[in-house]
Structure formats: structure tokens, C-alpha cells
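Here we start with a single chain on its own, the form predicted alone, put down as C-alpha cells.
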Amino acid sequence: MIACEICVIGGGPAGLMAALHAASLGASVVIIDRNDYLGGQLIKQTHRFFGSKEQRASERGVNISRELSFAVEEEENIKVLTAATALGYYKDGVVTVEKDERFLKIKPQKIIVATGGAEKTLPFPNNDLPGVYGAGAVQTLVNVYGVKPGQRVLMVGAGNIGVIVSYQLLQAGVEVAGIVEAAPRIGAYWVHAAKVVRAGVPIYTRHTIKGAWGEKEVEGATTVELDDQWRPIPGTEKDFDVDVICLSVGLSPLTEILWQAGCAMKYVPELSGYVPLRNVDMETSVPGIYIAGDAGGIEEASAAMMEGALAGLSAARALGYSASDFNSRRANILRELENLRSGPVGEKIRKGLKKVTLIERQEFRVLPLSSNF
């Protein structure tokens, strides 16, 4: 049995920031991550971040990953377990882990769940042909391993990930035949979309993929225009000769551990799925279990890092640790989160968070655990 004060499940941007901020107050932390590296999705993000200095503006995700991972490795209060998969949470507070074909038990006093999100897929004829990828897989091939997924790509989805990956494919020498988006508007920040448009890539809004074709692998795709009721318009089909179809149709929060722990959960479309109720310090309805990052609702990595910092401070403070500048650090994090979620772009997130953020712990007591309401 491994005893520790705080166990952080997930070594991505939220988990790394949570561990560093908890350790900075003096708490002992164990990070577990199923990958054999730290950094999560940051390692494949070669674009520059927006925002303020605190939000890592102008820095590339891959560099942020290296910086945070190095800081974690250098922090004597943090123990890192990579290639370690969290298997379950038990009523006595034990987290079970598989590592190197060994079954480990961890008994933490506090837990921060920073498990991130999983890519959604899309049903269409022949979507199981080789050559149909998720955007995360394509980003890993191109940016981490330097491997082209194919020669000509149809991107499905014009959110931030879809247009960013499209641009990265162009930089890698892969032709992007087009981007189709079922919504009437491009979801990505215009600064990202403008790059691919200037490069000559057409973006078809109100369009979706109708099917893929090919014998043993993708040889092409057919798209179709949608009406204002999201129904295909007959006669508007277009064929694309492509060998890769890349799906960028959103992420879902990874919340299995939270369900096992009996956290009160709620389906919130604005946050992309079932997410736990939480207070302003990121603590869930189960005392001592905190969340951070995409596990609590899909947002940008900048917000995940800020939430991780807040959860780390909160968990350490609950154990009795503090610092003379604790209040100012906490206030600064809350201010950065508010700034990230301001304006029209953050309206959806603000609406979603209102549905799951409770002010007082007393409010949890009137809610059924593991509720689906």
C-alpha cells in the first residue's frame, strides 16, 4: 500500500499544474498517468497559445509540457508513476493501479482527478476503413512521430482542433482537400481558420460526410449539404479523392473514476457530457475528491492548467498547508479563469459551469449521489 497526501490521476496540463501547486505548499503528491510520459495532449500541440503571460501566451504546448514535466521531476514532494493506469476507486478511499503488470494500491488523503477527455467519433458508411482517423491520432503521427497519415485529407469538423490540425498537416506537406462543418458557422477562433483559408483550403459549413469509399482502405469520401433542420439535401453530394478522413467532432470528459467514487454527476451539453458537480475550489460532492481540466468539462488547455492550479492549492489547503501569499495566488487564478471565459467565445462555457458549480457544500446534501438529472 502506497500512502500519500494527494494522488493526482492524470499527468496532462491540469494534473501537472495541480501537483506543482499542491507541492509548493508542502503537500506530498503522487502523480499517476497511463502514458509513459508526462504532458498529456500538450506534447503534440505545436501552435502558440493565446491569452496573458499567466496563461502561457505565445508559448507552444510542446514547450509548456517540457517545462512543467521538468519542474515536476525536480520537485522532491512529487513522486511520478508513468505507464500506470488507474483501475478503480473503492469505498475505503483506495485507488488501485496497474503498473508493469503489477497491481498497486494507493491510499491518498485527497484525490485530484485530471483524466482529460476522449475523442468522439461519427457514424457513417465505411467509417471502419483504414484511413479514418481521429484528429488526436493524426496530430500524434505528424507532430510527435513525424509520420504523414496520407497524402490528401478531408477534415470533418471546423472547431479549433480541426483547423489547427489542418494547418499542421499543410505544414507537414499533406494536402487538405477541404474541411466540412455541420454547423452553420466555423467554431474555431478566426485567427486559426484564417490561416487555412489563406492557404487555399475550402471550409464547407452546413455540410457533413455522407460516407467513405474504398476496397481495403480509404480511397475517397462523399459529403452532403444540410438544411436548417440538419437534414441532408439530395443532389448536393460532393466526392473527394482522399486517402485520409480525419474526424474532429469533439471530446467527451473521461469520468469513470468519478462515477465509481459516487460523485454527483450531471449531463451538461455545454461542457460536452456528464461532468461532476463541484464547488468553486474544484471539490466534488464527495469530500476530498477534486477535479481539474477536461474531466470537469471540455475547454482549452489554458483553462485546464488554471483549474489544475486551483485544485492543487485547494487540496493542499484542506490538509492544513498554506503560505503567506495563498489568498493572492488563489485570487489570481480565479481572475485568470474568469478572463479565459469572458466574452462571446466563453459564453457556452459560462452557461455550462452555472449548471454544475455550487457555492456551498451544503448544496450537495440535497442532491442524490451519482444522480442523473
The other form holds:
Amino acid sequence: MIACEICVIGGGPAGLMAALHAASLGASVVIIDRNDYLGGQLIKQTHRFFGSKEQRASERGVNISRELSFAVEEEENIKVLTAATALGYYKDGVVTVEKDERFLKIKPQKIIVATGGAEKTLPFPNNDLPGVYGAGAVQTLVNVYGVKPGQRVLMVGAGNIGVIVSYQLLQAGVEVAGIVEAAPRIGAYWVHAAKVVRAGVPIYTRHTIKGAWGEKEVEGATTVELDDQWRPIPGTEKDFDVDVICLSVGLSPLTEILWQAGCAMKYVPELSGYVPLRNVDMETSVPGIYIAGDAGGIEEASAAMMEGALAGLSAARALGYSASDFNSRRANILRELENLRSGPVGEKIRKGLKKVTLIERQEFRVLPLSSNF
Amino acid sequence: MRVYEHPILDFTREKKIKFTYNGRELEGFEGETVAAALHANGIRTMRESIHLHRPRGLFCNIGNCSSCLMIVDGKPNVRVCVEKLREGMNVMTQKGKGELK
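Can you return the structure of this protein in the form predicted together with the partner chain rather than the form predicted alone?
Now the full complex is given, and it begins with the chain already shown.
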């Protein structure tokens, strides 16, 4: 049994920031991550981030992950367990872990769940053929391993991930035949979209994929135009000679361990799935269990890092740790989060968070434990 | 199908190693995953679906989805997207649910 004050599950942007902030107040932290490296999905992000200096704007994700991982390794209050998968949470507060085919038990006083998200798929004929990938999967293949998924790609979805990965495919010398987007507008920031358009990649709004074809692998795809009611318009089919189809149709929060721990959960479309109720300091309805990042609702990495910082400070504070500048640090993080979620871009997130963020812990108690309220 | 020139990234490929795929000898690099090495060799099919016997490949590439299960050194249901390549590894297409010996 490993005893520690705080166990952080997930060593991505949210988890690393949580660990660093908790440790900075003096708490002892164990980070577990199922990968054999830290940094999560940041390690494949070669584009520059937006936002403020605190959110590491204009830095590339891959460099941020290196910096954070290095800081974590240097921090003596943090112990890192990589290639370690969290298996479950038990009523006596024990987290069970598989590492190197061995079964470990960790008994922390507080837990920060920063498990991230998983890519969604899309139903269409032959969507199971080899050659149909999540856009993030292709990003890993190309940017981490320097391996191409094929020769020519059709990207489905013109949100930030779809557009950024399309550009990164071009950088790696892979042809992008086009990007289809079912909505009437491109979802990505214009800075990213303009780059692929300038590079000659057509973006078809109000279009979706009708099907993939191929015997053993993807040999092509058919797209179709949609009307105002999102219905396919017959006769508008277009064939694309591609061997790769990338799906960039959103992510959903990875929340299994929160369900198992009995956290009150709610389905919130604006946050892309079932997410736990939480207070402003990121604590869930189960005292001592905190969340940070995409596990609590799909958002950008910058927001995940700020949430991690907040959860780390809160968990350490609950253990009795503090610092003379605690209040100003907390206030700064809350301000950063507010800025990130301001304006029309943050409207959806604000609406979603309103449904699950409770001001006082007291409010959790009046809610039934079932998920369907 | 490897990327050799990139405007931002340098791919440091260290030691070349040999492995077998369905009995065929292939080359990959130490430090990369089995799935990456197979893709570099143009192989994108990892297993056969259980009921309809359809070919299946990589989907999420980060160990979430179980689309890429293969038999590695006799052990079934290995997620090759997160399994690192080792010298002399024996990788085979998985058909069915796999048997534990």
C-alpha cells in the first residue's frame, strides 16, 4: 500500500498542473499515468497556443509538455508512476493500479481525476474499415512517430482539431483532399482555418460523409450536401479518391472512475457527455475527489491547465496547506479561466458549466445520487 | 511511409530492430509502437472482427478503443497502439476473441 496525501490520476496538462500546484503548497503527490511518458496529448501538439502568458500562449503544446514534465520530475514532493493504469476506486478510499503486470494499492487523502477524453466516432457504412481513424490518432502517428497513415486524406469535421490536424498532415507531406463540416460554419479559429485554405485545401460546410468504400481497407469516400434541416440532399454526392478518412467529430469525457466512486453525474451536451457536478474549487459531490480538464467537460488544453492548477491548490488547501499568496493565486487562476471562457467562443462552455457548477458543498446533498435528474 | 522532412519536428530514429508480422520479417525502430512500425511498413489491418470477420485497424492510437488488438509473442488482445516494439517480437493478426494459455 502506497500512502500519499494527493493522488493525481492522469499526467496530461491538467494532471501535471494539479500536481505542481499542490506540491508547491507542500503536499505530497503521486501522479499515475497509463502511458510510459508524461504530458498526455500535448506531446503531439505542434501548433502554437492562444491565450495569455499564464496560459502559455504562443508556445507549442509539445514544448509545454516537456516543460511541465521536467518541472514535475524536479519537484521532490511529487512521485511519478508511469505505465500505471488506475483500475478502480474503493469505498475505503483505496485506488487500485496495474503497473508492469503488478497490482498496486494507493491510499491517498485526496484524489484529483484528470483522465481526459476519448475521440468520438460517427455512424456511416464501412466506418470500421482500416484507414478510418480518429483525427487525434493520426496526429499521434504523424507527429510523435513520424509515420504517415496513407497518401490522401478526407477530414470529417472543421473544428479546431480537424483543421489543425489537416495542416499538420500537409506539413508531414500527406495530401488532404478536403474537409467536410456538417454545420453551416467552420468551427475552428480563423487563424487555423485560413492556413489550410491558403494551402489549397477545400472546406465544404453543410456537407457530411455518406460512406466509405473499399474491400479490405479504405479506398475512397462519398460525401453529400445537407439542407437546413441537416438532411442529405439527393444527387449532391461527391466521390473522393482517398485512402484515409479522419474523424474529428468531438471527444467525450473519460469518467469511469468518477461513476465508480459514486460522484453525482449529469449529462451536459455543451460539455460533450456525462460530467460530474463540482464546486468552483473543482471538488465533486464525493468529498476529497476533485476533477480537472476534459474529464469534467471537453474544453481546450489551456483551460485544462488552469483547472488543474485550481484543483491542485484546492486539494492541498483542504489538507491544511497554504501560503501567504494563496488567495491571490487562486483569484488569478479563476480570472484566467473566466477570460478563456469569455466572449462568443466560450458561450457554450459557460452554459454547460452553469448546469454543473455549484457554489457551496451544501448544495450537493439535496441532489439525488442517480444520474438522471 | 515514414516522414523524413518536417518543418518543425525532428524524428530521432535510434536503433533499427527486426520483428515478424504473420511470419514475415519486417524492420522498425526502437522506441516506436508496434502499430507505428506496421504503418511504416504499409500494414494497416490489425485484426478480424469477432462476428462478421471484417478487417479492423487502428482507431484511437492512445489505448482507449481496443480496435487494434493483436497477438504479440503468443499473447492475445494486446493493444498494439501503446505496445512498444521489441527486437524479435512476433506479431500476428488476431482472429476471434483470443485464447489465454
